[in-house]
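In structure tokens, the next block holds one chain alone, the form predicted on its own.
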Amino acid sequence: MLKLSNGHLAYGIGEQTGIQFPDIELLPGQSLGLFGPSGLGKSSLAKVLAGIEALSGGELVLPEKQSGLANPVQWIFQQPEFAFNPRLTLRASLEESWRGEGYQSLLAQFAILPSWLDRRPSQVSGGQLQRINILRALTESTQYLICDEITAHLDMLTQQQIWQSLGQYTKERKLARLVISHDEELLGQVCDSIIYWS
């Protein structure tokens, strides 16, 4: 389980000031949905639930990390070219990520082509990179995904192919899914259920 309750993040001057997060329980195999404007600390909130950024307040439960393995909790923002290492292929940064090359098997279900891989991040566009990006958070100990606007820069086709593709392999693996946009009807298409924070 991944939860959050009464969660505060403090910054400037005091504990009063800073953000009140909204209470998140999110289950194996639930994809849930947080709508919100821009300007309320939703990536900070992505940065608190995969533990990049400490809590100044309140309670949060994470799965356990195991020893030698990747963060069970994969937080996939919308700017890919600042989630890849310029001077690697994006080959390298997979296995990196995979530990090998475990990740083969799922380039096709991503739209990925195996040449593509050969490319750095500025080589590629930027949906292109981001169903790269996409498949490195998926190892096979990632139980949790942050997806925070992921394809709020990207053409709606896109948009639709990359939704179909997530969809279809966190449900074959029970992934859980924590969707964070400020547009609300594609919440509706993805999501069980959508928690409104304002």
Contents of the next structure:
Amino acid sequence: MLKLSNGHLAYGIGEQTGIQFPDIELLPGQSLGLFGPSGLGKSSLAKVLAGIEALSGGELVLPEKQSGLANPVQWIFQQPEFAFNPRLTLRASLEESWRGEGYQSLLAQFAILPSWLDRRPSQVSGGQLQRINILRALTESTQYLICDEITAHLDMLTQQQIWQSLGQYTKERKLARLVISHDEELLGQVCDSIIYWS
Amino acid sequence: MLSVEKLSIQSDEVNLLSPISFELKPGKIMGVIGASGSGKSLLASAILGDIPKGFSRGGKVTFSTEGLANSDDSFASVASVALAAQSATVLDPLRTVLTQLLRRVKLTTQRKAESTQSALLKTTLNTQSQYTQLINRQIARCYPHQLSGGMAKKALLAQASWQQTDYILADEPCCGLDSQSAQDIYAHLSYLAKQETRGVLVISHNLKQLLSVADEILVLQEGQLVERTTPDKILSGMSHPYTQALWQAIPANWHKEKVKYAEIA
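The form predicted together with the partner chain is what I want next, because the block you gave corresponds to the form predicted on its own; please supply it.
Below is the entire complex, every chain and molecule, led by the chain shown above.
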């Protein structure tokens, strides 16, 4: 289970500023939406849940991380170009997080051509790179996906294809998703329930 | 009127943009829609005469003003068209938004004395107007790294619209923004067209947003013009299958059948 209660993140020096997060409880197989305008701290929340940023108050329950394997909570964000080492081929990046070639059987499902994998991140389009970025997050140890505006920069046809592939796959594996977006209609399509944060 | 006649970009091997013709009238908003890589931004660059290396362009772009003889500039002169770029990387990281606005006004204004323009700009920021709704003094004082995504898009549009050109090209002005910021930007684009009688070309991959503001829509697919249509036609189902597919890709329409003719009645 992934659970955040009364979470607070302080920033700034000597000031009473910070972010008060909404309570979140995410169960296996569930798809939860998080809706809110820019600037509330949606991406900070994603970082907290992915274990990148530490809470300054409140309680966070995360699934146990097994040594040698990828984090069971995977954060996928809007700009895939910042998620890859620009000097590595996409194949090398995939193998790094999958600890091997287990991803191969999923290429077709995510409409990824094997020939793209020998390129570097700058040599594929944004939509192609985001599909590979998503695939990279779906390792065998992954249980929770934090989808942080993952299709906001893409055209709508690509957006639809990506959510179709991801929807089918997460259902098969009973992965849980937290979908962060400011597109309420999209959340209505891909989530079981939505948290409105304001 | 801005007339684009058989504008194209090609090399010996590839055709990036197949010949495309349309006119943009003052006071009108023309939307351009298509998937990534369909040539939307290329079209804007081609209108400005900016072609990728190794490619050549065909056709021509002309401007005519009512009551004046046609000015055949062959390509857009800086004084006639301004571009609101897609990416905030075109903002100068070392200058505040206000300084950049002043510089831009200086570089592009030949008709009026620059001091008048600068004074006008400062006055505008101190009064309530459509312009201060787009960009207020708080945004104007910031350096680009202090801006949020939405503020940066507003600064880009402000730069373009402050130049007093007759035509504005806005490349993905709302990409990645929350709905309130997107509404502010579209309200400003409407203002530029309807109140200030400029011709506005808006490039977007979000058909839903375009449907609410555009007078006409150009649909591009892989460098080719699929059709030139209007929001009414799209909403009533009278459109090309590719345009239908774009409409169906709007999240609210994912599980809907294509628009039926019967719904019009």
